[in-house]
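Heads up, the chain below is alone and in the form predicted alone; it's given as structure tokens.
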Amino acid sequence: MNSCFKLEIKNHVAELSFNRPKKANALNLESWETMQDIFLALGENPEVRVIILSGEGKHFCAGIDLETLMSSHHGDSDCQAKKNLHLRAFIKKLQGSISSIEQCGKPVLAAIHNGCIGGGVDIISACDMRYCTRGAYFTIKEIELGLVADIGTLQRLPTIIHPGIMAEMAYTGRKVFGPEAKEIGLVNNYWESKDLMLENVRKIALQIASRSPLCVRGTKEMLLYKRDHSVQDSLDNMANYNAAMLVSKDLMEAFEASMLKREAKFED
């Protein structure tokens, strides 16, 4: 495991945390690449049914490390077109790293405390649910740096919060704190402290982990499909999915457990 991350798997819940506290959990290029590898591995690990993403130290995540950002503009060539291709490849690499969160077949719950800045907002936008502390704040910092946010926030956040609020955050870079974040639907809930937040997020994760892994994976797939398609296309896709996946051991186990009034036990 890269030292920039901590990972613990227990009771089918993977707890992954950013671990660069001296850098406010800002991610260098190696960390971005490692994050993609981690989510790919967790998605394929049958022992893992749900993931909690949090941050060590004072802040959740300050996005991209500034040294990494500044070095991204330079290619080895003296040809401007080739330098531009180099920069495009760099942007696509970071986009792919964040998309790996969304593409992971397991639900990802972001547990956010204090700063969620710039690329940190891109990251949580790709998570399935978001929770935070009262003192947590969210800022699309790129506008203050003379940049257009380019790795997911402008594409995903408008499907999560009202477009007008989204535009205001993007144009001003202002901080949105925990209570307002819940009010606008950016987070599901907030708590007074990080410990209390993690305690409650773990309860939610365990509840998800107790459900059929097949059904949880399928539900995530259907929700993401609907986000990007019409209702009719989504209904057709749902029919095709359940025609292939409806009859399963998990379905039989859920019915039997319900009839016998016992807790269902699903295979990994």
Contents of the next structure:
6 protein chains.
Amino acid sequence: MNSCFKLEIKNHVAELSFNRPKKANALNLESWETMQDIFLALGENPEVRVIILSGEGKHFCAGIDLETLMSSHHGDSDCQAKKNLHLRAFIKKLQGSISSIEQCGKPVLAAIHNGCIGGGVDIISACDMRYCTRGAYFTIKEIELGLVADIGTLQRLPTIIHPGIMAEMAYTGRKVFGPEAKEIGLVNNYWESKDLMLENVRKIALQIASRSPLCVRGTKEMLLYKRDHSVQDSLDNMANYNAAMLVSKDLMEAFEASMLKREAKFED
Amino acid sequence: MNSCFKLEIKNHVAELSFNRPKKANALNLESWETMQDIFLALGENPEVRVIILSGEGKHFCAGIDLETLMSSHHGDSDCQAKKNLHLRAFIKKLQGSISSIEQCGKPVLAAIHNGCIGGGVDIISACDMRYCTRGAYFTIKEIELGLVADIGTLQRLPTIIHPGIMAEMAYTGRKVFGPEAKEIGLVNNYWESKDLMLENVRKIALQIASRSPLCVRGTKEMLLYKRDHSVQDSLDNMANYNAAMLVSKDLMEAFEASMLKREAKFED
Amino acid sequence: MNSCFKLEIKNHVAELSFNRPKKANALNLESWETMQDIFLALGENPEVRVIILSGEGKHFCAGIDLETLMSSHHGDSDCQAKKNLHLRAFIKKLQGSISSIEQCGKPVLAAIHNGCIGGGVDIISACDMRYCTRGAYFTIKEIELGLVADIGTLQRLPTIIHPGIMAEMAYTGRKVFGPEAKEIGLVNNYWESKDLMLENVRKIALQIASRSPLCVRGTKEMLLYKRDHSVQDSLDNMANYNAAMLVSKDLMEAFEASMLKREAKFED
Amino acid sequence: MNSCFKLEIKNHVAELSFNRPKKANALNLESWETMQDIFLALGENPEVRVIILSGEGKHFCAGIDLETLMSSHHGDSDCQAKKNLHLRAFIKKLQGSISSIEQCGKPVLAAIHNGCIGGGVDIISACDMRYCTRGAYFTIKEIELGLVADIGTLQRLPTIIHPGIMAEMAYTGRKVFGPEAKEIGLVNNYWESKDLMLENVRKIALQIASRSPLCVRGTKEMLLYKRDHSVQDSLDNMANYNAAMLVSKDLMEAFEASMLKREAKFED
Amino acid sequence: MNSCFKLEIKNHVAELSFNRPKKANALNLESWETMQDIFLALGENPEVRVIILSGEGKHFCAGIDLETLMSSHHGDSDCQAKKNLHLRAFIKKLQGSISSIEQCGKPVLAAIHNGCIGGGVDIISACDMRYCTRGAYFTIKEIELGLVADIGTLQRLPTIIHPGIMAEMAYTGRKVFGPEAKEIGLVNNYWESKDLMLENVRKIALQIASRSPLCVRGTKEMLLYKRDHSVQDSLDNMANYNAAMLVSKDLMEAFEASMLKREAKFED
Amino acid sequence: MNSCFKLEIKNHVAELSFNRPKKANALNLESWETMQDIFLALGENPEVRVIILSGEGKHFCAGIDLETLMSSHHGDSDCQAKKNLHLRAFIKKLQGSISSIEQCGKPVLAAIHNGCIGGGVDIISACDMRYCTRGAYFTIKEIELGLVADIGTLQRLPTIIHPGIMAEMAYTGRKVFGPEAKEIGLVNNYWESKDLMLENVRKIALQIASRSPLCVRGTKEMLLYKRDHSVQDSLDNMANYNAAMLVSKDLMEAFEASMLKREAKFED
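Okay, that's the form predicted alone, but what's the structure of the form predicted in complex with a further copy of the same chain?
First the chain shown before, then all remaining chains and molecules of the complex.
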């Protein structure tokens, strides 16, 4: 396990956390690569049914490590076009790292305390659900740094919060704290402390882990499909999907459990 | 009139209600077919300008009758592909029943009390507006039943509420009650009792019924078009539409009424 | 400067206001044309980094001047199709006037007091952010006038507020006041008086004006692109954009300022 | 069987022909309705695997019966908007009649001799394949009649032939004869006489009828899906489809037949 | 009239030609601007119903004047991002010049002799129909110049010719001559000499000019709409359009003329 | 180098060939995986500028090895849904192998002799250009095997050939030979023998290899983008791309070479 992250798997729940507390969990190049590898592995691990993403130390995540950013762009070409091509490849690489959260096929719950800054916002925008502490804050720091936020915030956050607030956050970089974050739909809920938050997020995670893994996976796939397609295309896709996937052992188990008033137990 | 539903038309308002109270208004196969027929008929009835959908008895709607579900999938073929083809046709049939709510061309106001469960959520997601009682609750029951919700919830609800809450509801199946439902945009408003709710929903319905039927219909068409198209395509479509439909007797009547400070009266 | 509008530019902030107070700032044909010209000019003026749009006198904006509407449709042709073609061109012209707000490339902050009626709602829907007074109200007046709102409200407002409330506003024409407007995401915030509102909106505008103009412009472009494209298309577009635009003097200035703990100063 | 059409089903092949030879097979209102009913019925008839569409008498099809056109538009309303709404409904009805050719799920082979005029071109554009005689001619007659071809030609023909020729045909209404029709991709092949054409088209039909009906149906569905979606969406849809439909008795039969070097026999 | 172009209007036909024969009709910056102005003016001139575009002197068009290209990119900024922003604006300006051919609303017939090189191919790709001489040749010269063709060829030519040939032309820059151009659908027809070609193209233009101008315009609009939308969206758009535009004086005139067996005469 | 393929790189041209002549170059599971690896590697190898794909032995490619197909679907689950999920993953894996041809960023020229069968057609549909011998034949064999062609043919071939012929090939499985293949746009050209074909294809490849690698790559990217986007989106994407990539050393080299009338030499 790479030292940039901490990972523990228990009761079908993977708890993953940023683990560079001295750097406020800023992500260097190695972290971006590792993150993609981890989500790929978690996606393929049948034991894992749901993932919690949090941060060790003082902050949730301080975004891209600026040194990384500054050092990685150049390439050594003396051709401007090739330099730009490399820069584009670099941006796409970071985008791909974040997209792995969506592609892992399992629900990802972000549990955020204190600072969620810049690249941190890009990351949580790709999670399925967001929860935080009262004191947590969210800021699209890029605008302060003379950057257009390019690895997911401007593409995914508008699908999550109202566009007026979206624009204000993106143009000003102002901090949004826990209670406002809940009001605008950025998080589902907030709690007074990190411990309390984690306790509650774990409960939600366990409940999801108790559901049919096949159905949870199918649900994630359908929600992502809908985000980018029309209602009719999504209905058709859903019908195709369930023509193949509806009749499952999980369905039988759920039916039997419901008849016998016992809890259902699903295989990995 | 089929016994699964109750229907009354008065003052241009059609009040339609689920009417299998002993089954908690669960919908059997006959109900699904009837529902589609009713909305088709209401759409073509010029006397009807707006529709209220509610439930008789203890619950609004308990969703798909499970026996229906279990009995309907098989088909008698011994070819797996043909069975799956039949299953797909069955899913599309239920989807089509719900889509008839959108296609009827008149505003549909869901008035929800107590349980709105599984298929009930699919149905209200296709209505134009949702209102409920404080005690009403909404639950994507499918996940408990080992199913991926396949007749509209995963396709339409994400266009109504924040995606984080959407995912939580879909993955956990937890109940959302009246006040939270208002907060997340699932309902426009809630009241303390079913009677109070109906009283208020009827007022809104009557107000809509007093508007130009032509314009209400056009507005519904434009809102549905926008949901699935870009802003520019929607503006172009709007311009084409009004090139043909702007100049109407309703426009003249509204203009005259406004000049004379009297209430406008529109023809069916 | 045309007398329908007042315009002042100071500290990189353009303050533009509707200026036909005797007509409750209703827009006649000349106003629509002027508005487009102004936003085009503001877009090209490097001194301007952000725009505030407000209204002089009692109301923010009463929408289309009805006389304008009534007089402009006909054309003198005796061919019905040609009349309709002219009518369509007229609608597209007004739509284009409003779209100029989006195309100017700079953030536009609507500061709304008292009535924002009919065409006024079309206009603020095309702004980046909306702020208002407690007493401000929003109404899709068109439905009362026997019209389908055709110059932006039905196309852009659904991307801003929950669809249930959207439908209710569009079908009934009821007024939504400041506090509810905030709740449903229509405005970012509201204040007790017009003065207080303007004071606060100016603060936000100044903060935006202090950011890199290049990045603010890029952010607006990306947010508009996302509104009408899939997440993946938007990520690809973003990567292409920043391959060309990331490395700028603004980036260097922001980096240096951040290192030296001084405020960044960006060129126009 | 309605007298506007002749229908014969033999060896899994349905031979359908326009049968108003005295009117050059012009379609009156009844014909349009009947055509939709027939294709619906053929789609549901398991005995039918492929359809040939031809014309009795001198011409293949002279398009819309002009009297029908002239008599059907008006409606009796004195409201211009309602008249236009009726006109639109009428156009959509004819469009729907033609779309039933695509929706029937079975390949439709148009076998064209002599005149294929106006509405006839709309119809053959919705067929899967087109064949003709050397003397057959195709003309977008609408332009001569002061009409924009509105029931499929301008929407489907551009997906069949080169856009330059498409435009020329649409703007001038000039006739395209058999050999040129083959050159531009409008027909797959042409023959010297109607008899020869029918003989060859029947051979092709019989070959299709000898294939797995399940696969032919799936192929039609996939080709129609592709026409209106991106390659990636189409690949994903294909994978969903075959996850449910690949493993079939037809597959087993084809495999066995291939092993035993005998001809495969598929169930309806 | 600008000296880069020659323009003559007669019998509703506008004959426009590139007129810098000494430069092989290469387009300098002024030409690009003028071309856009001309097509805008022709679009609004009711006397003009169809446009022929040809070239004076030895070649049809040699594309972008290289000096123009080399001189125009820089801008005087010392910020790389701003330079690139200017470059993008420059590309969009040239793209816009070409798009004016599509937006003018009247059919444009390109009549090509000898060289149609680089930017010339971008231009003819935006025309409705292309005709040429046997000796005419088409070459995507950009690849030889170290450029990706960026003002329309790579975007519009793939909608005109087979993708395999498209790719070969784009990757190699090889010349395609008249006969092959016809075979691959790039031109509708070719003739032995420029005079013969012009004689024939004029005949086609006159035939178009004799059709209802309203319908020709509507047809162009519908063909362009289809190019970028699904069949169903295009059918719906068509129905909306004709709800407003079907009933015209041109329709009546065409009907009467057809009854009386005389030629129809349409107003401008 | 895996024994299923032969690969040689010379003068910037990679010659890749199927190399299981005893199996008529049918692709087993290992071949599919290898093919993807190879195209990934060729994409990243700066020495390679263009790729020729041909077949050793009697046939170009016999498609999927049927034993592979039969053995790979099952998975060992006793849950029908999971089996279907595995089947879908298997289909997507093969699809992905073929998509690697598009994603490698370099032009791929298919050089086809004798049989191009089933999966072979899926593969060549993903190539940029196709060339063949007179005796080569193409057949969508899947329909004979009781399969819907699911790894690219039904998704990509309709973008290459006329839809009428597409449907005929897909429904009947009939063979299309060299000359007809050229006529319908399936291949760019055909020659009498394999040697002659390879000689000519190599010439074309060498010409492409002599062009700016940067521009060839950009051209492929733009052509693929256009295939799945509207013209306007494609123009915008193009402008963004060239804002970053236009100014290159290749451009300068091409310009200088053109001034000095010498051949341009581009770096890898």
